[in-house]
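A single chain comes next, written as structure tokens; it is the form predicted on its own.
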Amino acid sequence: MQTLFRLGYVAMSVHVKNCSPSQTMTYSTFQKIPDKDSAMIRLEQIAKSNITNSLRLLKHNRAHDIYFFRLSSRLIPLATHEDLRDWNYISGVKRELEELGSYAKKHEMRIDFHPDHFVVLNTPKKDVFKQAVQTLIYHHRLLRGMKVDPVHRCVIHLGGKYGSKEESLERFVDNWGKIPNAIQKMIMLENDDKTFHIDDVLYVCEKLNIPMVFDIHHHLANQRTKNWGNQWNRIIKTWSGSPRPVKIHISSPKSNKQFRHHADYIDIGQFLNFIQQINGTVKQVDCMIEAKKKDDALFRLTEELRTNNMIKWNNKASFYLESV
């Protein structure tokens, strides 16, 4: 068996310019809008322009045959502020989820989320895991706007450790029961890079029924044992029930000193290594590139990969490697 090795990249494009699908609104601007229509309207038109922007990143994307890809988390901005609960914000946007979503499905395309560091489940408050699970369930409703299955589309961190690591692995099995079930569906579950590594993920997501996206970077940076390879089995299993192909993290770091800091572009030494030991252990492999260059660092390791023959292209943006 031949892995396919496919690559994406995160949220943004350093090539198309006046693209960001992160435009956003304070909530001090918002109040400073006298008229509350008027301010609702502003809102409306910058989710508008994201989610519009995000079409044109998917169409800059199959241009160059990347058919995997992150969307912005920032799409609707306040949509899940406390003081805006009754705002339908999908309402006003409807038709250009829409079109974001027809257009992925299309082509095939591979889109998904990852939501910011606070939206954390293993947390002792209930009002931050509340919100978590607010944001959480924007996201599932972005998802259902663009008329996408929703099953694992976001990933997020097994959460903090306040205290006890392992009373808050224990504290996340719990308050996982207090999740919607459909939102349970669409979580996969990261190995971070200072508290839960590789065994404490793996835990969770045998336990669970969750895919797990295995980050090598934050692996280097927290591991209670260097070799990994050991555990890549249970980590391809866990995407056993998955409709989606198993997905990595890849990125480099910044520094010996910055080694937790992404670095602009990726290493293709460690690459490389990395993608020899897990060719041909499943059939499709999503490399999620986290680089501070976006989709140049995503050129620029192509163009590193066309030296290398044992490289053998599907199209611009996927490849296998051949075996020695």
Given for the second form:
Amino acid sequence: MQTLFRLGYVAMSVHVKNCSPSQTMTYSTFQKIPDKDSAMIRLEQIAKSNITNSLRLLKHNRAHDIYFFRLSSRLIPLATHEDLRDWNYISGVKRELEELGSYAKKHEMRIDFHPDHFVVLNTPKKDVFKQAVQTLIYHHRLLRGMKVDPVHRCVIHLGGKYGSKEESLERFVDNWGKIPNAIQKMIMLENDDKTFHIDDVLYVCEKLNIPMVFDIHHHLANQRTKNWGNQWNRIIKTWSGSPRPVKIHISSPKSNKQFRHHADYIDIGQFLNFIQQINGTVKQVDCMIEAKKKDDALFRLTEELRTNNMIKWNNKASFYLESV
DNA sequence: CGCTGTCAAGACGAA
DNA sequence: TTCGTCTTGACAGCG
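Other form of same protein, the form predicted together with the DNA, not the form predicted on its own:
Once more the chain from above appears, this time first in line as the rest of the complex follows.
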């Protein structure tokens, strides 16, 4: 079996200027605006700009054969703020969302989300859990607004340790039962760099039938000495019931001292070593490049890969790896 | 215009 | 129990 490797990147471009998809308004600024109607209009303007800028980014991606992209989770500022609970934050940006979604569908692009680490489903605090669910519902509404199938489009982590890792793992399982089925179907789980390593995430993913996103950098930060090769077959099995291809996260450590931080670019040696190990195990692997230099890191990686004669290009940003 | 401080969020360890 | 730190990109305000 030949494996198609497809490259993608995160949320924003360093090449396309004046194209932020994450412009925002803080709550303290919002409160300082005396006229609430004009404050709401301003919020909607920012949201429209963020969404149309995301569409511009998809067009930029298409020009470079990039069909895999993580949208910013900050498209609509203050959407999940509890003092704005009554605000129908979707209705004002319906047209923009539909346009974004239809462009992605038309060009068969994989788009997804990865909310900040504040979405913690295994928290023992009721209000934190409630807020996490609200944020997930927000992502679900965005996807429905785009008229994109929400299944397996939102990556989150297992959450905090709270003293006992075992209990916190089980609390995730318990809390999972408390969230709506439609939200469950949207979620994928990723190993983190401090607490929950591959085995923990696999345990939960297999138990609850959730696809697992493997993050090689997190694995090295968390379990530097342990080989992940044995678990890879289990990881790809978690995707067997998914309409989407296997997805992984790739980033390189900034330095030994700041190991957990993302470097500007991707280390080509590490990348090649990684894809060689998984080549031939599955039909397609989508590789999310998580580097400070965003799309420029993707471009540099493809430039470096071009000098390698084992790479057979499918297009400018996807390829096969010839086995030796 | 560019720099510094602040904003959001939740976890977590120190005091 | 409270506070500072971590993390991130962007805003706000200062000189």
